[in-house]
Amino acid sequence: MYIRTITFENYRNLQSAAFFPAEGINVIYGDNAQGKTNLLESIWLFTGGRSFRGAKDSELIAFQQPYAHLHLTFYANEREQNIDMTLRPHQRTALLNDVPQNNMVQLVGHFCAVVFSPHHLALVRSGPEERRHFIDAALCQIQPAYAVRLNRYKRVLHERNALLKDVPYHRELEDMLDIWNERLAEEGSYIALERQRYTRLLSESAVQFYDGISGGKELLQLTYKTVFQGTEDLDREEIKQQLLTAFIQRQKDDIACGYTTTGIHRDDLMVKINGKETRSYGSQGQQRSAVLAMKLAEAFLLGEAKREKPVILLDDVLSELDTNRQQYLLTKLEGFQVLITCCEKEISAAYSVRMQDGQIIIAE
């Protein structure tokens, strides 16, 4: 899988233009605040996800413009395809191969990419929500149906929480919680099982990458921490029953709190180095290396699942790596289409461009 061309209009500070990356390594360099990250962000949107910087769609539109327009032509599944996207302050519309899409979820799994930026250090520095999102986003690209189930779980959770807030004032509504408990356990069991399976594969791959990054001096450990027990051997029905039991047991607490205090929306991915939690005890270098190993593992698992390699987006990553780690990373990315942003043209590449004031300038 690779990008043939991307065009943009009224997107952040980018000047309206078309970009034609090479199939190998592409370097986008220039001073800070010139639009390098904006370019990668615009590409990431075609995966069907939101901005990897957490920006709202309204923030992606150029100042005083009513909309932003993006168009991607890419090669995947042995044919050329295209996605056309228009962003408005409260609406995003898209065409996939000239066919209108009902929502952005329908784009998931068609154009696949993996992105690593300084924002992703939150994977180990922040709370469980960031790590759950990492697993969910990866699974959505591998299994588009997972995105549908995840959205369904979130809707059911929202409805159950709304009911919990009403029960203290209308006790007759408490019996209705049985219905929402059943639905939440049903959707949650599917998500939990897929997260478990993915974490096992991710761990096997990421451990090897971290071993290479650290020169065999440290051991990375990834473990899925959930609300139920016996995660390695449980099937979906057994997980469902444990979740259902947990909802019933915590129901009084949930009513008192006004929200669902247990469930797969509170799970976590534990990241440890040499047996110590990376969030609390890892150095900045260890944290960065752990996230890099996880992102490499994500890319390779996605490539195996799709039977073609995703596009890799690396935003300001090389500057924090020494020469040996840079070389290790670039060696592992052979065969991928890679877009790397940096301040200086630090590495040899198939294609290089300079960003200045949102304009793409072909390097000589």
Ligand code: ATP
Contents of the next structure:
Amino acid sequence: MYIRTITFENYRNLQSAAFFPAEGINVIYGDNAQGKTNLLESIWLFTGGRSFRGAKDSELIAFQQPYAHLHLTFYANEREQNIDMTLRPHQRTALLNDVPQNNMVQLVGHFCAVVFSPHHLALVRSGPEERRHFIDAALCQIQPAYAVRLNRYKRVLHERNALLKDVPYHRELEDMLDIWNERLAEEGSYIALERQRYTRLLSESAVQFYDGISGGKELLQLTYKTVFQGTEDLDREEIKQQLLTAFIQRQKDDIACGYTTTGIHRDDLMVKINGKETRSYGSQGQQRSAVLAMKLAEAFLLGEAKREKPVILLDDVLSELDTNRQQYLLTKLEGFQVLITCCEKEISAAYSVRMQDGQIIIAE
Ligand code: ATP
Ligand code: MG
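Cool, the form predicted on its own is there; where's the form predicted together with the ligand?
First the chain shown before, then all remaining chains and molecules of the complex.
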């Protein structure tokens, strides 16, 4: 899969223009605050996700403008495709191959990309929510049906929490929790099973990448940490029963707290290097390398599942890596279309452009 062109209008500081990346490695270099990350961020939106910097859509529209408009043409699934997107302060609309989409979830899985920016260090530095989001977002690109299930789980959880808040005032409502326990366990078991399978594959691949990045000196371990106990070979029905038991056992506590204190919405992905938790004990370089290994593994798994390599967006990644690690990364990314931002034009690339004041200047 690769991008043919992207055009922007009123997107942050990017000047209205079109960008035509090459099929291999593309370097976008320039001074700070020129619009390099803005360019990658705009491309990421076509995956159906939100800004990877956590920005609201209203912040993506150029100052003083009513809307931003983006258009992507890309080659995927053996044909030319396009996505047209308009961002307004409270509404995003999109057309996929000229067909209007009801919501952005419908875009997921058509244009696929993997992004790594300094923001993603939160994957090892922050709490479990970031890591759950990482697994969920990766699974959504592989199987759009997962996104539907996840939304359903969130809805059921919301309903159960609302009921938990009402029970202390209306005791007769407590019996109704049985239905919500059952539904939450049903939806949760599907999510848990998929997350567990994905983590196993991710781990196999990320461990190898980390080994390569660290020159074989350190061992990365990724494990899915969840409320249910037992072997990794539990089937969906067994997971459902364990979740159901956990909801029933914690029901009194849940009523007292007014929310669901256990379940797959509290799962985590443990990231360890040489047996020690990376979040607490990893050096800056180890944390960065761990995230990089996870992102490479994500890209390879997505490529295998889709039988097509996703586009790779690397924001400010190279400057932090020594020459050997840079070389390892670039070798692994052969065959992918890659867009890399950096301050200096440090590496040889199929295509290089300089970003200056939101303008893309073709390098000589
Ligand atoms: P660095 O090398 O520091 O990461 P960068 O080239 O990646 O820099 P960006 O983050 O892409 O820089 O762009 C930052 C610029 O975009 C800032 O100058 C900022 O003022 C401008 N900017 C951000 N949002 C908007 C907006 N909504 N409208 C206009 N300009 C904006
Ligand atoms: Mg930047």
